[in-house]
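The chain below stands alone and is given in structure tokens; this is the form predicted on its own.
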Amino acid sequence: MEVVPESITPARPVPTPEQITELRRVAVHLAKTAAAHVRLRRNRFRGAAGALRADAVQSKSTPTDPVTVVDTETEELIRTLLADLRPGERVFGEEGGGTVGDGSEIVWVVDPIDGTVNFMYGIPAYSVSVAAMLDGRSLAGAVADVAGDQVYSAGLGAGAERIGADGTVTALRCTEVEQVSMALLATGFGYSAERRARQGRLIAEVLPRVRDIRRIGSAALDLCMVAAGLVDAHYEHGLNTWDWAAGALIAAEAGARLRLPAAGTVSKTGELVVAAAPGIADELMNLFDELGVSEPVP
């Protein structure tokens, strides 16, 4: 059964055409330059070995949940250049705080580097979320995948597509995959021992039930890889609201259906976040609630 989140159901009256096309603009640009900021400091503050100096690396709820000097300057960078373009407008983000508001005004919810670990070792899949919210609704929203210079964008009604590093231009449809047993699924894990035990157990059990998983790393570009056909259901315990603000407007507006928390909902309750093309999602729910993944994973 498909599940409609109070998040991204209307409360208020819709913006205009005209407006969701600007705040996408405006989520493009901010994401595009934050990225190239990130892949210039990157250079920066990269060791011999290719991975981070321990110097740009400081732990944040436990050992293995890290922050970077540069996660900081890029929420700091993509704050700045708000202030600039939307002034008045507030911000939501994960290294500075803040809250998706009472719903009378837009909240730009950002995510400065959605795949941190992966940065830190120079795994290419790692990316900057960018979403305006209203009334925790997403009504545009841009995910730049940093190493691959691109970025994939929406806006509430208008569709979704990606930017390649030449400048084309792709419309995003999701698979047309029919069967639960012949989906790809991407999925991610917690930062703390327990939890991750929990999702392990989890995926034992999911995993006999369909053609395979894939843990890339960085929820934001999980969900955009719904979007664009690359994997045809993407799974998650524990999300903040700031790790798919903008990445499952991006899968919606490609066909995806979803499952979301309400938005300011925070990691800790371990709420289930699902992504899936259009051919699976009744399937793929009906499994996850025989299964038990359907439940918080605190």
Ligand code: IPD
Contents of the next structure:
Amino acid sequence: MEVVPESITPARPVPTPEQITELRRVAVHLAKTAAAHVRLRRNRFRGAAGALRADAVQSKSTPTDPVTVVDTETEELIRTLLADLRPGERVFGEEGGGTVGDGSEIVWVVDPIDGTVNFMYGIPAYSVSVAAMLDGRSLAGAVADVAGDQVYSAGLGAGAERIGADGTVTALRCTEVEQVSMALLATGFGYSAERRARQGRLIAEVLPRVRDIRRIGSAALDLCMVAAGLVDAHYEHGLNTWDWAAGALIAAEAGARLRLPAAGTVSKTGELVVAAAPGIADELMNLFDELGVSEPVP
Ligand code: IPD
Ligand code: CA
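Having displayed the form predicted on its own, please output the structure of the form predicted together with D-MYO-inositol-1-phosphate (IPD).
Below, the chain from earlier opens the complete complex, with every other chain and molecule after it.
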């Protein structure tokens, strides 16, 4: 065995359980506060039929990839709160940009509205996602289900829970499913037509091998649903770090096995994210290898 002298081993910061608890507390506070803001502002920009007014929406990477005024202002709100609660710490957000840094300091990874298309149409499946990462690992995270008025959270090594609208706290556990053929999978699609065409071809291979597939429309919520045992697994190609930084930790702390890109990997590389209940994880990863799902879909 090669012995690496301590002096040349890269110093990897080790957070204490107390620090993780505090990061989780802040993540929950931010996600809850931001969710209340999103609820309020949705009413302000609602058109007569319930969908968001067209003048509140613009497009981003493709004409079907929306950003609303509420996405932008909610991320600004989270950044302002963080500057006050955690002065000097880095933020990496879907709308305001940033990076995961060099791994030596905490970075807050923020998706102000995950499920923006649902938010626009008024489908009640959109969320606010906030995670504290260090050296490419999520230490704490919270995902607020805005319409359901509930918050999922986890701390590394500290478990995962859901706080309901009435304050009821429920510890989260994945399902005990043992066969992929009996598994309910959640997935999603990117915004580019080319990626979608390839994702469609892969889903045609996966669908006959599982119980069924759901496309709910918020990857962060899909991952929380794996944690809560509402689906058995989630997979998607080309997610951004802010889509999974909180939800993947929540799923893992509820027992899920993960396959993740390195933090900071950009969507266009098309790498695969998987979170699976432990009883099907090996079988599902093997099936994905066999069907070519494990390959990136750029
Ligand atoms: C999207 C949602 C969706 C997933 C897309 C994401 P956004 O995030 O998570 O479920 O399939 O890949 O881009 O655009 O609503 O923040
Ligand atoms: Ca997102």
